[in-house]
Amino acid sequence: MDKKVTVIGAGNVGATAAQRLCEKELCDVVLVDIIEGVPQGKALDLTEAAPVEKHDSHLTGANGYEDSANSDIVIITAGIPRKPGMSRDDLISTNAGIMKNVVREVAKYSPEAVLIIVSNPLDAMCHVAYDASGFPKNRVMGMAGVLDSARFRAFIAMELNVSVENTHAFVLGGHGDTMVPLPRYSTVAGIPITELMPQDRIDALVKRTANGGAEIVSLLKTGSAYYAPASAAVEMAESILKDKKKILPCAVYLEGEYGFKDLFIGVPVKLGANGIEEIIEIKLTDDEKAALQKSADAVEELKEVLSKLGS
């Protein structure tokens, strides 16, 4: 393969992302994790699946970063989940430290890479990665909008009993319960969902989308979603690797767009070989602007927590 992607963190999200990348035959994959044997074992297991899945992607498992050198893209899933009794500040503090260390190593070995951040709290971790890497803003982005939009699309398809392939949806803002699904820009075969279902059903789907991650956590009891998050990160990577120039909602650094400055917020962007090639500003109603402002305020709060931590 002439392309190389490193996935940091060999947990459920990271290992599934590695699997998707290989089975789509997009690139060679390096899986990095600090736990000895885990990335090597998962890489070997996926390699042994290759003859059945019929791909020739090469997989490497490693505990250090040397094998990741000259990666085109680095997907970062490393971090700890929030545990019972742990405050949000504790989670941010721990994961910010992990993110800083990871990104400094990544930047040393792959100074031209595009970073796709998956670790939570997503929007705050994007700020940490941006600052720690020193990379230009077009090469640092967060995976949230693609996942949230996919959830919205799945719920629309379920509600209307139509193919998910016919559904398109946009979810903007921060990754959390303040996210902003946009029904006006969400369609089935080009028809806005506002024409296809009553407002109370739309409201119910919007609410379910905002709570999509929590719903899965409550069902699993231990652990959180990983199939859809991995797929979302890989869709972003594929658009960059193939220079597809897909329009996807991603958490990106805004410098005045949508009225926000120095903030990572989920908005529609064009993803191509240069990473973020264009930030697309769409017209919002007053209600949508207010919802996006509320979401931005929540991200700003996370930023303030980081600044108090000295991150």
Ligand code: APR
The other form holds:
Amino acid sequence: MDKKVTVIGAGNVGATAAQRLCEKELCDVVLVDIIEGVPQGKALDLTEAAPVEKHDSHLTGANGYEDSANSDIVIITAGIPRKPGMSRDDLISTNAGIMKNVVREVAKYSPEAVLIIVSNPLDAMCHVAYDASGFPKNRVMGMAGVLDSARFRAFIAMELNVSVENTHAFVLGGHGDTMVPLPRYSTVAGIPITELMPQDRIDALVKRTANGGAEIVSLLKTGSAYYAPASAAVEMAESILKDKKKILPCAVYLEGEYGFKDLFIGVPVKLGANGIEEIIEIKLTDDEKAALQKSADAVEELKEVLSKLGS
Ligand code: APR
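Could I see the form predicted together with this ligand next, after the form predicted alone?
And the full complex, kicking off with our chain again.
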């Protein structure tokens, strides 16, 4: 393949993302993890599935970064997932340390790469990656909004008994309890859901979306969601690799947009060959603005925790 994507962390999210990337034949894939044998074993297992799945993507597993050199995109899933009773924010000190070390290596070997951050707490980890990489802001982004929107879409389709393909949904803000699903901009075949279901049902779906990650954690008990997070990260990667210019909600560095400065938070952006090619500012109602402000405040709090940790 003429494109190369490295996935750091060969755990649940990372290995599933690698599988989706190669089965869509988007690129060659390098899986990197600190556990000896795991990235090599998973890469070999996926390679052995290739004849049946009918793709020619090459997969490599490694414990170092040499094989990742000159990647077009690096998806970072390294870190610990949460367990029942934990919030994403509880992961901050462990994952900030991992993120800093990983990103320094990534930046050394792939100075032109686009970084897609997946590790939680997402918005805070984007700040760590941005600082540690020294990359321009168009090449550092976090995966959250695509996942949160996909969850909202799945719930809308279940509620109305319609195809998921007919659904569109928008979720802004940080990737936490304060995320901001926008029912006005969420549609079925172009019709806003506010026309299709009563307010109490919309409220219930919005709440379920905000708790979507925790719902999976409470069912799995030993870790967090990975199929949908991997799908979401790969949708972002695909838009960049193919220069599709899809509009997707991603965590990006704001410098005045939506009234926020020096802050990573989820907003709609255009993703193409140059990474984040445009930040799209949509009009918000006063209530939506207040909800986004609350979400931004939560990310600011985590930034303060990071500065106390020295990250
Ligand atoms: N370098 C490379 N890999 C690392 C490092 C490191 N410094 N530290 C940890 N890892 C690896 C672990 O060895 C493990 O294989 O990261 C992998 C994480 O995989 P899982 O434990 O299965 O976690 P996963 O469910 O994939 O979630 C990873 O994504 O969605 C977020 O909240 C989630 O922060 C978590 C991350």
